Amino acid sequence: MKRLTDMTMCCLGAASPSPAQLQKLFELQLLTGADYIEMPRAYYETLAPVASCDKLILRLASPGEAVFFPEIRRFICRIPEEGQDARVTTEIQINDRREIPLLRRYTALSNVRLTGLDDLILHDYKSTFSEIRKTLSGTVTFCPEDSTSCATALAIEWLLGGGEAVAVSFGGLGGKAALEEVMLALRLHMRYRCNATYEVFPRLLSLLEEICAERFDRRKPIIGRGIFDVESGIHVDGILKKPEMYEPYQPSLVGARRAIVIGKHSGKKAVIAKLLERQLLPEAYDIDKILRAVRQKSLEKAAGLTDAAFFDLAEQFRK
């Protein structure tokens, strides 16, 4: 069994999301499949009484404070206390897999988040989630930050290499190992909930741009605007005739669609693709002229036509 919190509540920063912001992130969140959802002590209190509190893991400043809130049933914490309520997850920081010795410090804890570890690709990885395992007796949930860029790489194979749980964020917000990336990554490589689906990701992506007043990158894997976009002619007409050749899942699991981008590198097969998306009979147009006016129109842009520039050109050349 494989667990994923989602910590993208407590990855925020300096955003101030409203009440009904915060509302809506949470029910978007429930929807994503994560196992929990983590949220910090003040956001919980915005939004009390909380739903679905069996799916949630409150961020308290110490574990004393567990015992006002006797509704929930786990919290993370990163300052253990002798004698702690054992509901309390203590979050440990572990900078360089040279601090790993530190932990045998912590053998006597039952729930422990081991977070940091950024440069932990760079070495024998496996080696150490095997000494990470072998020093910590409890449940150890694995929190890789992303200084390195290989955050999402770490969570992946310490779940594929018998990890039992990994703490993330939406888009890997706040340095974290990304949640969309994980559960695709699992799907894909051990048929993990493999009836699940995702059209919740746009609803996320957009509200989280909103909140945070920054976009994501277009070609974010998964989540991003643009990596269904096609241009290329001979890549349009393989995918058009094969797509599983060139699309490791449905653009539909993910919310997402396909997009035809008529540009330079755009041929026949684009062109013609692009009139049937409008119902648009292809031997209403004369499609050499209009291929030859796109690849103009494209490289005085240098870049490819939107979709309303494409039909005016287009118009230009009906028989």
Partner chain sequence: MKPVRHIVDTTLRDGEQSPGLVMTPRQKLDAARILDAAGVYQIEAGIPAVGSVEIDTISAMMDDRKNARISAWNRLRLEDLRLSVSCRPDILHISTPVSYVLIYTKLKKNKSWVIKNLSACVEFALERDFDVTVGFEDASRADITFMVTLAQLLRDKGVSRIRFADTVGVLSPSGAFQAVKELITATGIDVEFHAHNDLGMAVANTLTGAAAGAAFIDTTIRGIGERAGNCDYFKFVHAAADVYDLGISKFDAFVVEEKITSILSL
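Numbering follows the first chain given and starts at 1. Rigid core here is just the name for the largest C-alpha set that superposes within 1.5 Å across the two forms. These numbers come from a predicted model, not from an experiment. First, how it differs from the form predicted together with its partner chain.
The rigid-core alignment places the CA of Gln296 2 Å or more apart between these two forms. Ala15: CA moves less than 2 Å between these two forms after rigid-core fitting.
Once you line up the core between these two forms, the Cα of Arg278 ends up 2 Å or more from where it was.
Could the form predicted together with its partner chain be shown next, to go alongside the form predicted on its own?
Next up is only this chain, free of partner chains and other molecules.
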């Protein structure tokens, strides 16, 4: 059994979501399939009462605060206290593998979350994972950080290597592993939750962009708005024949749609497919001339053609 904690709400930085935005965010997070949703105490007090308390992890400043929330089953706190509530997981920062021996001070803890270890992929990470599991007897949640762009990879390797739990954030907010990348990688590598769909991702993306007042990259894996655009002849041809040739999963799985973009690298088949999108008969057009004009126009503009520009151009070469 693998466990994913979605700590997005704890990674919003300076953003100040309204109560309505927080409510909506929580509702959408519940739809992703994450096992636990982590939130700061202040957000919980805004949202309370919450129907799905069994899925909550509340972030506390000190373990002693847990007594105020008898309805909650899990907490996270950075400061361990002797004899602390068994519901509290202690979060420990380990910056690199040389600090692993420090974990011996925490062997008595039944629940630990390890954060950091950003550059572990450059070293013998499998041995380090093994050492961590030997040192800590309780449940260990791994929360790799992303300063070397390897957080998702480390989370996946931890789970593939027998680790039980990871903590991640949507879009990798706050420099964590990206929830959506971990979920799709688990599906492809471990056939994990193969019946789940992730159609909620675009709504989460839009809401978080609104809350953070910042746009995610169009090429962001899984959730980027441009990742299912196809232009080059070789790939359009392949995708039209059989999508799995050039896509690791169907766009619909993550609530997205494929789009053919016409530009310098488009081939005849892309032009024909684009015409068919508007129920236009390809035989009525001189495809070779369209293609030459597309390439010339793309170079002149140093950009691909918009749909409107393409169809205007195509009309010039109607037979």
